[in-house]
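The form predicted alone is given below as one chain in structure tokens.
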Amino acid sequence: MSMLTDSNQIIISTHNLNKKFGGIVAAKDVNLSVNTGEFRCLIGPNGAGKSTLFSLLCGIERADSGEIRILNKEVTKLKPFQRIKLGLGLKFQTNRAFQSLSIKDNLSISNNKIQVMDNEIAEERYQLALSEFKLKSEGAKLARELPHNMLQWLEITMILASFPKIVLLDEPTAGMSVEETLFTGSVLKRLNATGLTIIVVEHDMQFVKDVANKITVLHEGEIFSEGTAEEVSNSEEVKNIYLGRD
């Protein structure tokens, strides 16, 4: 596959970005800053507010203040399926596969294509994912049927049937053996390549490690830190808000 990717684009961006549930501040002031092409992951203890800024991002959930841009747009206000348009893909922390219906139905209601300059690439990530998690030899197999692994497998390759430009994927390893997460994080890395951009919300730091290459560390609603893998893991005050000693 052919690279395609400008690393000085920022693709998704966010800017003093608030929301609060009730009394509890979910994110606060976040200013995040994606570049195309990039492999980002956000980590953080339990409650820190990962899975709402993804929520925030994706517009299941809306601010209550700030602004959210997608490839130079703004999409604060858009719903869901205007953002899934402009190339938003989206894994959430549980399945939502169709339990009742096979690999290969599933990924067919997902391939509602988004227009992009590039469907080849697109379709080559696409047919990358459906080859290494084995899907299109099983294809005939219900969803229901299916391990834990090969049903995180499917939905990010439901993600990929759409075309998009970027990824998000909420704990895509939850549950996995440390072999069927090494596995994962290999073919992420690949579909990383070839300039899609992906951002991960993950507990297992040896795969944060490994795929990478560039960590958010956010505590209570805020972005704490960011750096690289080594940056991230070497630092004292990432450790401490981890081990609660803050």
Given for the second form:
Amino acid sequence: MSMLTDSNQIIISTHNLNKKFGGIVAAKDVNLSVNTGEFRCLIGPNGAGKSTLFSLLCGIERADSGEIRILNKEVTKLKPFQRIKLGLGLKFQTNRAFQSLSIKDNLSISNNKIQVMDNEIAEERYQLALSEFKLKSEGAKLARELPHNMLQWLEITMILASFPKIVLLDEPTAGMSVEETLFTGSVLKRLNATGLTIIVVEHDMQFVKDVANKITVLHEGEIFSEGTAEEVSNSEEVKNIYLGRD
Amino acid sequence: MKHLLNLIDGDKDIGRGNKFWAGFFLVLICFFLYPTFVSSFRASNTAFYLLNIPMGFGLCLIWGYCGILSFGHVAYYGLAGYAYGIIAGNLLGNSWGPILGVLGGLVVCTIISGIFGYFVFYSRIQKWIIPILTLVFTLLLETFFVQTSGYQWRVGRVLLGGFNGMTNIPFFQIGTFEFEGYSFYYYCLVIVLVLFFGLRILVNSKFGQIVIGIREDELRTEMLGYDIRFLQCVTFIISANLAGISGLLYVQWGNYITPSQMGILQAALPVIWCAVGGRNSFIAVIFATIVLNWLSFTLSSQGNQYALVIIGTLLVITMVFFPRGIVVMIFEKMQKIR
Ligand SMILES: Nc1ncnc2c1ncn2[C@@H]1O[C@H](COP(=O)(O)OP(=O)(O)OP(=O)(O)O)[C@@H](O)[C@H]1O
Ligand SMILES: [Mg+2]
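What's the form predicted in complex with its partner chain like, now that we've got the form predicted alone?
Next comes the full complex, and the chain you just saw is listed first.
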């Protein structure tokens, strides 16, 4: 249980992050900080800036101002692939598994071993996802022949194949049935229990309550509120922004 | 060794398994025996079809596998040819001259394609512009070499020769042995074979897989932690060198080179070979390069002025009916029947 010893260390954080697209404020003074081994959920209405926050963390988008730290390293000036190599993994909102390649190829391309330390545990996580998501036996199948839930699982497993320390999952259960969503949540929880830090964007409140240690609510680019599932779901203000009553 | 054989037999090119390789080596034996049935002149003519294959390979790699269409690979064909002519020409009489010429040609290709690739891939320009940039580059080179007539364009004792090109380029030689006629044919055949196996290993290796990933989805690949710009650059340099190898073989074959080798008509040829055969397959490119070169050579040597029109028509037919290439699609059909 060595991961518990450093579980209160901040693994990824932002300081006053700002991003505008023309007139649209996609991130406004965002101060996010996630601890090692945490399971964090990001929620918020459409256009709140959840995906943009992931893009900013990974460097796909450059922040207008502010600072990002990954594993205590200032990464604001690093290129995307350099940030990934520090131990990040990103699953895009729209599934981006390599459609015309086989599952086997998808996974072997992803097998980058970005993280030098802890290879054993990273390999364990990868194997866990492989067997739970039943991807091993179907290796020769092309990604585009897979049903949507399998595609999502494939992309999650691809990310684990790159041996990350932190995974960012943008709506990983979109398009899944209730059972599949629950199952995905249970697998993610098992991965989290091995010490993997997980940040998930999700709309499904049941899923969020089920998995999250802590929830961050984004609204119009700002962190609107933060707390446990209970605190957030009981908040009148949060209900208001979801119902568009503010 | 076992590992290498597995890579050669990998699934990133058509043609795998015992049956395929049995057929492959049967055809190969025919190619090796061919010179014993024909004159040295015919063997040398056939060598011309073979010597173009590396450039086809180069385009296959950068276009078919990496997803970047270069319309100007003949630039490196020409540059390597001229570099060889200058170096070997100046070292005439020295038996190391041709070997240094080859090395020089490849160094020039590496440097120029490296610089070009750096600006293209690191500047994040949109992908559809790349074919135009590569074409413009080769046309600029052509224009430059066309105006190099006269004595002021002399490098050492070699004249660049302007529109008429550079002549008296030495044969390739090792020690005192010169490659011409039959021996040049075998020399080309061995080079094509070595490159073929090397490229099969490359595309089935980890590097090849990542390159294919870049073709499929640049951002996804980058977000797995790969420096895609660097990898695109490296792939571009490798493919430029393959074109350079063809350029070297060409000048060693014909002992001359003209700027029109970097012109627009020549620039279109490797694209046509790859499109007609199938740009995702080295085997297909070998087929298409030999057949199309033979076709255009036969047509034009019979005084047919429409050689290019016929080849062009073939290209259009391919694009409409065989979008992934004739050879590749026939191959896939055959595999389904079995
Ligand atoms: N590349 C872009 N160019 C212009 N505007 C953008 C761009 N990316 C995002 N936006 C805008 O920024 C805002 C935040 O978008 P973002 O995709 O981060 O929202 P989100 O919270 O992920 O929403 P959803 O739940 O719909 O996925 C939106 O108004 C969106 O239109
Ligand atoms: Mg989003």
